[in-house]
Partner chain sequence: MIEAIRARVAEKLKELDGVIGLRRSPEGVAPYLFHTEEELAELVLEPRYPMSSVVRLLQKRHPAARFGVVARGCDVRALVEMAKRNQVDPERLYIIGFTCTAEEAEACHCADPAPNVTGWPQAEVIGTPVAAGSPNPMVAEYAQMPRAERWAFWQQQFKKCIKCYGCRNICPVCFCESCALEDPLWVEPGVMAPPFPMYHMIKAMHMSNRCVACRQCELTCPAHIPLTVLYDLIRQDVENLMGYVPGADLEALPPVPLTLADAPIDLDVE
Amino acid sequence: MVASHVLTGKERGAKIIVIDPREIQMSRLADIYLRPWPGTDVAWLNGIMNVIINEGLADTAFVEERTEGFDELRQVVMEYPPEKVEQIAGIPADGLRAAARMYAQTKPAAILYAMGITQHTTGTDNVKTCANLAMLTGNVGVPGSGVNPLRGQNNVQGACDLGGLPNVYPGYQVVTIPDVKAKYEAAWGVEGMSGKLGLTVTEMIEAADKGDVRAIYVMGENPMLSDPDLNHARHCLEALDFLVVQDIFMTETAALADVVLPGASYLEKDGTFTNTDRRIQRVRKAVEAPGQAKADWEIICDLARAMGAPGFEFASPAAVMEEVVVTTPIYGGVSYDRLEAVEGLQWPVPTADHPGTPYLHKGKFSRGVGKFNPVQYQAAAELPDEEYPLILTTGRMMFHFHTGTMTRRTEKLEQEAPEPYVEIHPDDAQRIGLNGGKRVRVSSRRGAIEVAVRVTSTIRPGVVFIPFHYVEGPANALTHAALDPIAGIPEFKVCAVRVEPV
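May I have the structure of the chain above on its own, in the form predicted on its own?
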């Protein structure tokens, strides 16, 4: 859906730069397409800033008036001339210079990224470096600019907004701040709430292996297909004393559960979704849920009351929202009545008469001035060697969604993409002696799978790609659980593999 807006922009004269290890469909429409090695994003981003500073293309007024730390940034990015970046990332020096000039001289300019930036051991560094580039060119706080993470699912933003993270209460209020903790204790009528950070998903799995976590409650997620190093993930989940899964279908994870709670799909419940541009929108029930299935909020409230918890006497999702607005400043002016009258509100919406915020950081940053965070390039946790000579990168495809829980039950979509596959460059196919073969074995230090093979020049030599949607050829049986030390996100986008004809 975001791509459709990019294409409309292209028709109106916008320039498109695509930087991706694979030649995706958008690459064919791009004014500039660059193909780096997976895991080298900090290097080429620093290289682009090197060109912009050396050629006098930075927005000096914006840098001087609205940022701090520029001298430290300049010192680091001067270490990344285009020729050095070419050696690290495989991007031709002249191509990097052309991209730097186009981005800096075409304003406003927006950076759009998805999991290819974040699913690395240096994912946080990658995001900081994107922010550095946007601030260096003044592409923050004006319409059509900014750093725009494209959420992979329809309500990821809303789940994060309302506390679905281990370190914050709703509205990104940090759990370690005493005043925030006291506010929620008063609002919820409880005492002694923990002021400690919780565990990320991957940290929970490791804690289960050690016996530090004894029970896990999984809602609408399928870690038995989406987690890295699946064999290890299965071992950890099977080590639990108690596993609960709440979902709309029996997933691979639900098959391991002690209790399965049947949830309702989006068509079977009322509520809100918040999308990637912070737009809060109403979801309206269209049909009754089948059998014993219930909306997630109802299941949670039933369970909480059964456990003796106070404050779960909500009559509807609208009543839940009424509590949210009292404790969550960025949602402070949201109500179901307002959402009925408009096509969504973009937070922050601090008051009932506030129109919402189409774009962030207008005039100033939330911290006052924007801070440059210079970052040095670090290589991925696992690189190719003689035994495993290729880089595997994983991702999505057009016809299936995430772990296929819904799309692989949809006949037409399954007809379009019925089996797992690996993309490999013709040079690599010839090197391994494929000779027209249709199937290969892909192995890593963690496991092996057999899949169909697609020989294509859309991927660079030395790199292979596998979509992660298929239980019969799970890409994440190969990936490893090396984590970003700050965000705790696994490095799904880089690991070393071997490919052999079957």
The other form holds:
Amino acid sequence: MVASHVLTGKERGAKIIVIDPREIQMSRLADIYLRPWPGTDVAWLNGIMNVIINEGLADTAFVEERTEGFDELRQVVMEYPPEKVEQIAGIPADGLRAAARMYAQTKPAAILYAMGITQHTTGTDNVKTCANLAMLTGNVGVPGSGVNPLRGQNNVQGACDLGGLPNVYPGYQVVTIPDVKAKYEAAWGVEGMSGKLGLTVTEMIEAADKGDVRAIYVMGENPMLSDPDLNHARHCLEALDFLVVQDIFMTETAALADVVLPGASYLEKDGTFTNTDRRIQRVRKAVEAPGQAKADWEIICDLARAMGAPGFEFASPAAVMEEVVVTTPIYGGVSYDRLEAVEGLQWPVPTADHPGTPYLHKGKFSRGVGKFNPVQYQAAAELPDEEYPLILTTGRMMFHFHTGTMTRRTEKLEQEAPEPYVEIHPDDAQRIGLNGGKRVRVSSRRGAIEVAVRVTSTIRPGVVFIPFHYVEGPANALTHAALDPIAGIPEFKVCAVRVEPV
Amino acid sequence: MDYKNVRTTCIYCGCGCTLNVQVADGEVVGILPCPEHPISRGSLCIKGWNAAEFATHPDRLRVPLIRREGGFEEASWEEALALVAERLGAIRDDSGPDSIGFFTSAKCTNEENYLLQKLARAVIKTNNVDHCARL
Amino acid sequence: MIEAIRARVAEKLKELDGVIGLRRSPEGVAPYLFHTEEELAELVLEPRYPMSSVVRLLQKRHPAARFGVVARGCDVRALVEMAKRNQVDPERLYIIGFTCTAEEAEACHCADPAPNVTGWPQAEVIGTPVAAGSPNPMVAEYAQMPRAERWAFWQQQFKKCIKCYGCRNICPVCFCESCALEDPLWVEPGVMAPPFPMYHMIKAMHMSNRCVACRQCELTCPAHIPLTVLYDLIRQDVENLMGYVPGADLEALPPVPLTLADAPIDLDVE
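What I would like now is the form predicted in complex with its partner chain, since the data block earlier showed the form predicted on its own; can you produce it?
Shown next: the complete complex, the earlier chain at its head.
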């Protein structure tokens, strides 16, 4: 539906530039389409800034008034002339110049991206470089501009907002700051909470192998299909002393559990989700849950009571939200009454009379002036070689959601896309000697899977693509658990594989 | 003989489209898009149009399950939660709070994420809380 | 207008099992089955929803019930085509029709902005009919295009399609239990955008003698494909060649047979 808004922009005369290793549907509607090698984003983004600065297309007034660190940025991006970028990223120099001019000369201009930018060992660098580009052209703090990450799951934003992260309490309040910890100890009426950083999902699974983490409680997640290097992840989860999974189906993860608790689906409970533009919206109960299944919020409250812990006496999700807003400034003005409106509320919404915030950094950055964070290009952690000559990049498709727990149990979705496949360029298919074969074996240093093959020129020669939704051909049996050092995100978008006919 | 629409938010992807869930006599009978909603503007993708079917799938979990010798056995809520409380408490007492980890969920509600991280931080006293935002 | 409609609905509620209309609750407007007069303060007329499809759904769920419906001209036209195909039962339906405003007629380029309830056993119309909206200028523009340009025009439009099936799902006269659009014999599954022109041509062919120009398909299309241009042209052809206007007349039979028994071929069925 975000694409639908992009089309509205095009109807009003907006230009579209698509830069993607795969020729996605939007690229056929684009004014410029460029196809880089996966894992070279910092290089070509720096190249675009190189052209913008050299051709005098930067927004100098914005750079002077609202940013700092421009000289350092200039120094770094001067090392990325388009001809050099062509060597690294495989984007023709003239194409890069045309894209740079179009982006810089069209105001306002928005950057939209999804996991193609973030799921790299240089994911944080990629995001910083996007922000550099937006600031260089004054495309921040104005409607229709900005750096717009598109969230892959319905409530990734909300799970982060509400403290589902190892380093922060709700509202991104850092756990290692003693005053913040004291505030939460007071609010929750407890003492002795932890003041040190917790572990990420990938680190917890790793720690299970070593015996440092002995029990894991999983609510509505399926790491046995969504995590990188699945064979290793299974080995780690099996090493746990105790695994609890709360879900609506017997997922691949639940099948390993010691206790499985039946949850309610979104149709059977009240609550809120926060979408990709920080919009808090209502979830409303439509029907009763099947059998003895219970809403996840009720299960957690019941468990807290079973553990003898006070502070979980909630009559409804609305009552939970009343507690949330007290300690979470960005949600401070939220109430279920206000959320009746169809447009919901966009945070930050600090007070009950605050209208919410449709776009950030208006007039002023959160930190005052915007800081350029120039970054040098670094290659992906695992590159193709003689043994594994192709780059595998994984991702989603329109017809399925994440690990397919729900969409693969939906007839009209499953009939569109019933089996896993690999997309491969005709040149590669010929070299491998597919000869019209329908199935291939794809292997990496971590594992191997057999999938159907789709020969298509929408993918770059040298690159193959596999969607990760399928348990019977799990792309994550192949992927590499190399992490971005800051964000801890795995490099799903680049690893080395070999494809052979079967 | 009742028919109404319950307005809710789609569970597939971060767009956050509004769904009108058609409910007749306590049963979901279809989904309609919502023209008033500023993001979805009366449109849905194929997943949104079909976002109700899985909920009545026969595979739905209906009863708590406990693993015993030979596989899962059905249990009462009381028994299942008592076991979870006892095991988590014992592991915390033996090996410390950081020997337990919690996966909150990008598919669950804000309130549920809040409660589970509160349980981890205030009751178990660990910051080992994360979800699959990165995955 | 709304007060007059509420008064008539209140009257009919006394004898019917419920009246289908739009309800504005705190969470927004959506179709609803009204039962009591007290609820009618929440009865509204906008925005557009496929009300005739709700009639079909509820009549099928409750085979003996008698419902009313608050309906626009296009809703009634859809009910006409549905009735001919045994999808709604006119004997169990009371239509409270209302006329669209001039602005609404213009926005929809509607040729017929008042309900025509001729032939319906139980129906009434509230409001004064307004003039037809101006014709969709895109239809005239398209008619000027040479053949090759027309092909390119649709090719460009259908490249945007994301195969949501929304045009079919919301269409009041698309109710087949098994749909050719989902038959792998006709349309290769999982291809995005769906194969041109097969996917959209199948839909267009099936609309040829039933599209009532309600515009719901175009309103729900996330890719902003001007579907009514295509269907308007087909409607014009069907009218010019066969003298049939879908939705206009409850008694008129469509030019394409409705059952195999009507087919002008010797089926030789045992």
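Residue numbers count along the first chain shown, from 1. Only residues modelled in both forms are compared. Given the structure is predicted, the values throughout are model-derived calculations rather than measurements. For clarity, a rigid core is taken as the largest C-alpha set superposing within 1.5 Å between two forms.
Participant: Core-aligned, C-alpha shift of at least 2 Å, runs of at least 3 residues: can you list them between the two forms?
Facilitator: In sequence order there is one run that relocates between the two forms, which is 341-343.
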